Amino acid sequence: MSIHIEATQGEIADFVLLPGDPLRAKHIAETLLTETVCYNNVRGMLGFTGFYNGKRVSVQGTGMGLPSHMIYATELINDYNVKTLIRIGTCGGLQENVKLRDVVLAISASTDSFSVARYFPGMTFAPTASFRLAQLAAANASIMNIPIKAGNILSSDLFYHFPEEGDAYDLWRRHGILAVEMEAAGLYLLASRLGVEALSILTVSDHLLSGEHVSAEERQYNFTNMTKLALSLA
């Protein structure tokens, strides 16, 4: 067992989906996987292993933000020998051509987080997805008739901003950032450092230009295109 995951060796597959919401992990396990076993309930951060189209996969909740996400990713890699990690989560659209419910492939993840900058004082590191996984995801999306947007996203430490800041995302938007979320840059940093493969597949749950957003229930249960695309990578 690791500090935050109570699974024994062999209970976690080498391919893991990483939703932030543990209840989304539970929903995926109950509706898309077969022969599922719950291997973790520490701090309510649910984790399950099962089968999808004959492939053994796991799904592990990680919580919100780079620090929480990086705890679970680090333990999965170092303590359970996980080789492929796919973040599935929601994001806020920043461009007019990125619409509500669009699926976004995060090819790279810019960030304002010190969680990445602390390792590169006075320098800039560009956290990037696995090219093999991104290429495979794009090909599978075409086969599955799932339209995608692919490019650079922002992993931010902040969800809320003070009103006097104005448009906190204007600079990022002007440099082509597609959407904002809170985890991918940390995952890509760890994957690069620890020699595994990672990709973030996101669904636009709200839009920072139009003000549109989906319900909490839809965020938790109904983003099946993103999840099935992620599972197809197994």
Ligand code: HPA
The other form holds:
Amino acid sequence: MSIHIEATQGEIADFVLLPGDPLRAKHIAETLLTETVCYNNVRGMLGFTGFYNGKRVSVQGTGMGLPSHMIYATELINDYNVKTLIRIGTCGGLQENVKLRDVVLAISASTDSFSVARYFPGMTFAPTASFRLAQLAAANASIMNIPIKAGNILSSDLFYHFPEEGDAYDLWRRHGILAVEMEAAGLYLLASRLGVEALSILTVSDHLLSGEHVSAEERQYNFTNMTKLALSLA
Ligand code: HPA
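Okay, that was the form predicted on its own. Show me the form predicted together with the ligand next.
Zooming out: every chain and molecule, the one shown earlier first.
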């Protein structure tokens, strides 16, 4: 057991998918995995282990934001020996050519979060995905006929902004940032520091230029392309 995960040693696979929403973890386990066992219910942050195409995989909810995500990623790595962590989640599109429902590979994750900055006072660390996983994901996406956008994203501490901030994303947009989400930079920092491999695969659920967004149901359940691409890396 760790503080936030009640699994016993060996109950969690060394390859783990990390959706923010624990109910998405449950849905993935129920629809895509076989011989599924639920190993965590602490705080309702559900985690499951099962098999996908004969490969043993786990799927663990993490909650939203770097601090919550980093608690689960740290415990999975340090206490359960997880070696490969794939975040799957939604993001807000920031560029014209990044469309609703597009799949985005986060090669790197810029951030406004102190959860990364605190370790590098006055300097800048570049949180980066595993090249092996990114390359494999790009290759598998092409085989699976899933178009991808790959590049730099923003992991932000904030979902909501006060009006006096103006367009909070303009600076990032002008620097080519494809999309905004709230976890990847923390995951990449931990993977670098703790010597494991990580990648974030995102689906555009809303667009911050056009204001379009997918429905809540689709947000929760219908991101199958992203999930199958993530599972193909096992
Ligand atoms: N901001 C942050 N995270 C997100 C967004 C957003 O607009 N959309 C989906 N995840």
